[in-house]
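The form predicted on its own is given below as one chain in structure tokens.
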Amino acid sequence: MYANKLARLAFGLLAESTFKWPLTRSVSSRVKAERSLCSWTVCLHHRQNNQLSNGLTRLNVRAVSQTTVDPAEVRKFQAMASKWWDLQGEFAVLHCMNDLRVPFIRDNLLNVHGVQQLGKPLAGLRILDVGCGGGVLSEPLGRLGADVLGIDPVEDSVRTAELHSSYDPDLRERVRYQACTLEELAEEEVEGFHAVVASEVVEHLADLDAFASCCQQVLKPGGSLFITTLNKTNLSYVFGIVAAEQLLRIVPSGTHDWEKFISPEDLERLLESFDFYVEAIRGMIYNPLTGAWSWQQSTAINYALHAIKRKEEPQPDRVWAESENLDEPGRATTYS
């Protein structure tokens, strides 16, 4: 009775509370001058596919861990790793969070690449779920036509999501997971994927700069990045931390750090110093009361984000030889 009473309460405050931010903040691709020397960062990989015209290399002025995985939180998970297909227990929030996040990528992925089958409307889209954990996520997204690679560093989860996953036939083709860290995958897989999914997932790793120096080593030229997680204000310690795992216990005590949280600013500046563009970013929330998840205005608390990776433009060379080759009499251009 006490939790339902608070739950109320605290609903009712964030209800009323008056935020300035829009629903859907569509994002300018420009990149700000302002940002520029605070984003440099990163990974071998990105500096190596950093080269610039002049045949110089970016340089890095942040250090960096080179690994997104915190051991403290692979601790936390693996001790979880058998409960994430109870509806009831600590993860209902996920499973209740598909009725936003799965729309979100299924439409955004179609904007970008249009139907691609009736009834299976990412059908010849390879997407990276990373930390996917028990496969709550992967799952829907195969059952929408993708091919999808959960991956997870906790073993114990890819068992849980594999066993899932084969109770039904519509899965074994197209969804498969494997137990390895997104740097381990993305020494395999150079721009393999068309979207990478990184749902509550980033509040959790050790180095974001890795993170999405690797997610754009992985990704196609245009491809998606999808996140969400929790923003990094004091609304969403006293509702992610405080309400959440404390006082309602939705998630289990310990699950967040709030040092670990990022504003949708800050995020947006990592990810546009590692050639992304954020094409959205939508305020969530969740409602004890229902057990619901909704759009809103604000994202001071939760939110789902969308950037796409910059494709290559011409190489200067590439375009001072056909330049020359048209202005040489008789000789004509060829494209292959």
Contents of the next structure:
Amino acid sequence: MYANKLARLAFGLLAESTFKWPLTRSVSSRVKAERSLCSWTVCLHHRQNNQLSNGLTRLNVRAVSQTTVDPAEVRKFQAMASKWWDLQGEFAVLHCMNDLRVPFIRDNLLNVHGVQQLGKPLAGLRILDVGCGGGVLSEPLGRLGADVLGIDPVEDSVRTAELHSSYDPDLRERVRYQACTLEELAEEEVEGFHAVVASEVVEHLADLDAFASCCQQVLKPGGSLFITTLNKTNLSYVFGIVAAEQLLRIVPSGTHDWEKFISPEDLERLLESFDFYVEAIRGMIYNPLTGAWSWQQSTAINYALHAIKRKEEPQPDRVWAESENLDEPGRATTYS
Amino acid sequence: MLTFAKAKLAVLGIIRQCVALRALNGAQAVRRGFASTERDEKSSTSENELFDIIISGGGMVGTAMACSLGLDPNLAGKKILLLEAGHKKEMDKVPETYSTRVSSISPGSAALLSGTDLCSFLNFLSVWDACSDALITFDKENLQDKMAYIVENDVIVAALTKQLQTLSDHVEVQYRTKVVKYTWPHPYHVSESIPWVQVTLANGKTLHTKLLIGADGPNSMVRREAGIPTVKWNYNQSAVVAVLHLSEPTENNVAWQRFLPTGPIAMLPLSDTESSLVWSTSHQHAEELLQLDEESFVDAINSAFWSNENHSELVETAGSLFRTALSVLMPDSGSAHQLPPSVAGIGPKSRVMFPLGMGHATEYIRHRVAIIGDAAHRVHPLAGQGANLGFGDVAYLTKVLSQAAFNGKDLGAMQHLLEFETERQRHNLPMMAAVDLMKRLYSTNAAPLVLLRTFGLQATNTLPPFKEQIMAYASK
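Alongside the form predicted on its own that was just displayed, please also present the structure of the form predicted in complex with its partner chain.
Complete assembly follows, chain above in first position.
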């Protein structure tokens, strides 16, 4: 079993190194040909090339579907639905991540909107937490004064979240949960939110295009989109899957599928095509010895991204600006 | 045998402090789960008031905690309650006569308490041994910086109470309120049970809180009910406190402390004509001192400061030889030798005595609970650090809670409380160990130990950098 995985890792390394660089630089059919030579499950099944409107090629791992929800993922999280608030349990690493993601969201929103009220810095802001799970991230945002709506397709998780927040009158007023999908919500709440948070969610989705489109629909113009996810690199395979799930078992086995990871460049390109402007990308890393997350320069494993929905129509010179940016792999903009 | 058990508990405390580096440690959090069976299983929807923070105990440290939390901008919307069993201490102005209980407040604590009326300031500290002529003086070269402030406890509490009145929109104080029971929550979420700490008052009301801070003194009920193991022992000493009238007005900015074999006697300046006495001695001697009439009491004080009956030939010769040697090696060291003032009478308020002991809680925190001040650590007054350690706790806990609130965290969560405990134990334990060591070292007449401390004190007196380090540590 491990030999198989090692083999996958070795060939994954080989395969990735041959075509990772060309991928970010330019479109080439050579890339397509090389990929079809390999038959390893890790890298190369299910790849489809979609032409973007401005002539760039985007590689899509997932089948194009009408819905963002992947039933296999739903089943996976259904089984763990009661464990969200066990601080030493499966989701311990996610609880620790709050130390990075809450300040990231809070500070970026404060930069855009200014301080609303002492003691409640996010007062008056409506935030949508997509894939809220047990409410691990919704609750701190609610405590900071924001009006939070958490949605998740797994109904048991939503029940757990509701129960946990029901004891605290502060949270009861400010944090609400709904068991539904983002598409269902997007039909009702057009331009209803100041910010959308999708933390550790895009690596579990079936269709990223639909996701980006829905986010675009529910956000007010100038609204913020916060995403944290894993990069698609050798390092993220080694640390994010092999080390985290199998060796150290700090993440339940089978939680992540490397195929579904997306690099920050690809994600940025995708969001730009839906009228977002990516304002910041920051690398994150988890240290299992101290049990703490910290920011880092490299986005090779985990990263956080902040994008803003453009307020007006895109300018004609935007295409030129975009292709220039493609030459910088692994760009990590720091925010002040 | 008993000392071995005590040492073991103390070591456990230190180990716990080292291990507590981990933010979330599974085994540790489970161990901190409560063994007591007092859990409220009702999923009560009753309208019991839910507070964000309840502080149990309204002494100097408890009231300072309430003020500090109330003034913090990140805690602006939180509901805070202070429970005090006594009555409200109000003072329109500082009274004419000094009261007997005073504390020496370091500059660090003074920064926290800025706004109180400070009665006097202390520029020098002179400490010397009764069994030899070894003397050490701590002085600030630059007379602008104060070493410490001597302030009456009542004045501190009254000033803080006045400050609290301006914060009454989110900080509430209930006087004459006694707590009869604490009910602890499960360390993790269990459905059908209340996740908050429940505080049952003597008048039957039950209050809920997300974080309970115990500032209820050395016999803390919070600490006891939480089952936190404490390392403690009695010194078999009592301290006699009184207000002294000096025989002549002087520039009273020196604190004097002389180590007698029965215990240290200290004179802390209050004004140009008055000083406060803290005389730690055996229980029996303390009771005798209280019975003496005023004149004999004054004579006893003066002879304690001036008499040389405990000097032995050997120690005197050795001491003066060592002093000569040091003055050859380091000719500039050793400041001018001042003499302590003599006492003429005592203040109108009666003398008081209280027992002395040492105590240290091995843990300062539990899930949704933190203890500060004397509830967590109790020291001998010989170094004037008891109140300062408490104020240090207040400052750091406020900082930790402020940051946690700004990050949207649940205030009772273990992660930041562990950070508070680690940092404060790291600061408090060495201080307490040093004070205890000093007390034991100076409690004896035995020649070898007297020689040791004589040489030690004289050597330390000639090393300005070392003295500066000590002063900096005590001033935090």
